[in-house]
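A single chain, nothing else alongside it, follows as structure tokens in the form predicted on its own.
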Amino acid sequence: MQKIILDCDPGMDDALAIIAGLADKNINILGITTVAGNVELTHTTQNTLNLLKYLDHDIDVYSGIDKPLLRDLNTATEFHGETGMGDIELPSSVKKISNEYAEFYLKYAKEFPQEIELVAVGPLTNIAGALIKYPKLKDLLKGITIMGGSLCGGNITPHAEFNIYVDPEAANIVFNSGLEIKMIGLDATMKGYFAANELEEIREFNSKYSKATMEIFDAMFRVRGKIGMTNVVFHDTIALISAVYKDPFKFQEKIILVETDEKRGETVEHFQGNKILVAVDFNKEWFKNYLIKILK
């Protein structure tokens, strides 16, 4: 069972990843940290707490940083709704949590040296902040898996994927940290798209995980249909499972540089970059069978 700490910005994509991580018996989520990204930090944190309450899971949650290191926050409310969860209303959690997320990383990294994969599926602000505060973290973690970046063009600008674009300075710090990095970007995740009728089998399952997944899946179509989208992509779930499963992915080692100026957020092959393991392809059929298996 792979020990994981999940850093996220729920967002409906992130919520799907949380559900999969809890449903998968090969994943042990030690805790969740929240960051500003898809929506403001107050929403990403409350969405996480509400979802965990809905799923009846008591997991440590820590609130992280509320804006990029050097820039104003760009959100993605057109894709996730004003609160991040579309038109879904989850039961409200009143659980009080700490903002000492970096200390949480360090505590568990010391307890399980070289065993924990940090999976970041939002902007990399929290990770950069923790590495600045506790540089020895990079020697204690097994590695970091990132949902972010692209070699095939962007989804927020022609050049940049959203998570990297939001805080490119933080991404630059992480990519230069010396951590073993897996970049699960649009080259792989865009292969994991589904039309509205493709997951109907899951709707028939009688589990809390399948019910929550399909409620969010349907909400994503309602929200994103307003801007003409006809498919849902499980970006963050695909990144999460790459920390455990290698079969559906094709990886290549690349020298990657994060652009912070004119082409803000672009992840480009460049000799001044750092060695990153990049997912360049993904098997959608494997992923569909995986979802059916864990959600059943």
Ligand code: RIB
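Residue numbers count along the first chain shown, from 1. By rigid core we mean the largest C-alpha set that fits within 1.5 Å across both forms. The shown structure was predicted, so the numbers you read here are calculated from the model rather than taken from an experiment. Shifts are known only where both forms have a C-alpha. First, how it differs from the form predicted in complex with this ligand.
- Once the rigid core is aligned, the segment that moves between these two forms, defined as three or more consecutive common residues whose C-alpha shifts all reach 2 Å, runs 272-274 and is the only one.
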The other form holds:
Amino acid sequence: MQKIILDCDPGMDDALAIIAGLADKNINILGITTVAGNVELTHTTQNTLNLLKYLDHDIDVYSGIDKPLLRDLNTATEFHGETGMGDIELPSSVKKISNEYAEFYLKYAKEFPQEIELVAVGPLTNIAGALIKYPKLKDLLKGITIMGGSLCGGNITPHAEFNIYVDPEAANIVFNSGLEIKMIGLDATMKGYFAANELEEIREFNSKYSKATMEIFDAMFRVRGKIGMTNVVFHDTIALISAVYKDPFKFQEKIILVETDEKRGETVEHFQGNKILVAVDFNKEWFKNYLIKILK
Ligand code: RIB
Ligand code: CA
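For comparison with the form predicted on its own, would you give the structure of this protein in the form predicted in complex with this ligand?
Below is the whole assembly, all chains and molecules, this chain first.
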């Protein structure tokens, strides 16, 4: 089982990733940290706690940083609804949690040196903050997998993917940290899109994971239908599973810099800097079969 700490900003596709991570027996989620992104930190944190309660999993959760390192927070409520979970209202968790997320990373990284993959599927604020506070994390983590970036145009501006756009300075810190970085950007994740009727086989299943997945899947269409979207993309699930499964991905080594000026958040290839692994393709058929297998 691959040990993973997941940093996320639920957000409905983040929630789908948490469900897959809990359902997949090859993934061992040691803990979850929350960051401001799709919605405010209070919502991303409560959404995480409510989902874990709903799925009856008692996993460590720590809240992180409530705004980008240098900039004001830009949320994505048009895609996720005001609370971040569309029109879904899960029973509310009353669990009290700590915000000492960087200490949580350090504790586990020391306990399991070079074994833990940090998977970040929101803005990279928490990751950059932890690397600044505890540089030795660079030597203790196995690597960092991020959902973010794009070499094929943006989804929040013509140039930028949302997670990198929200905190481009944090992204530059992470990309140039010297850690083994995998960038699972839109070049890969946009292959993992589904129309509303494409997962009917999963709707017939009876597991708590399949039911939660389809409830969120349907809510995504209700919210995004209002802005004319006819597909949903499992961005964060695709990033999460890349920490375990290599077959459906095609990677290329590249040096990536993040624009911080008028093309804020654009991830561009460069000739100087740390090489990282960039996912340049992804197999949607493999992914659909994967979801059917783990959610049964
Ligand atoms: O661009 C897609 C990414 O931005 C996903 O992680 C989604 O949850 C949003 O955070
Ligand atoms: Ca996310």
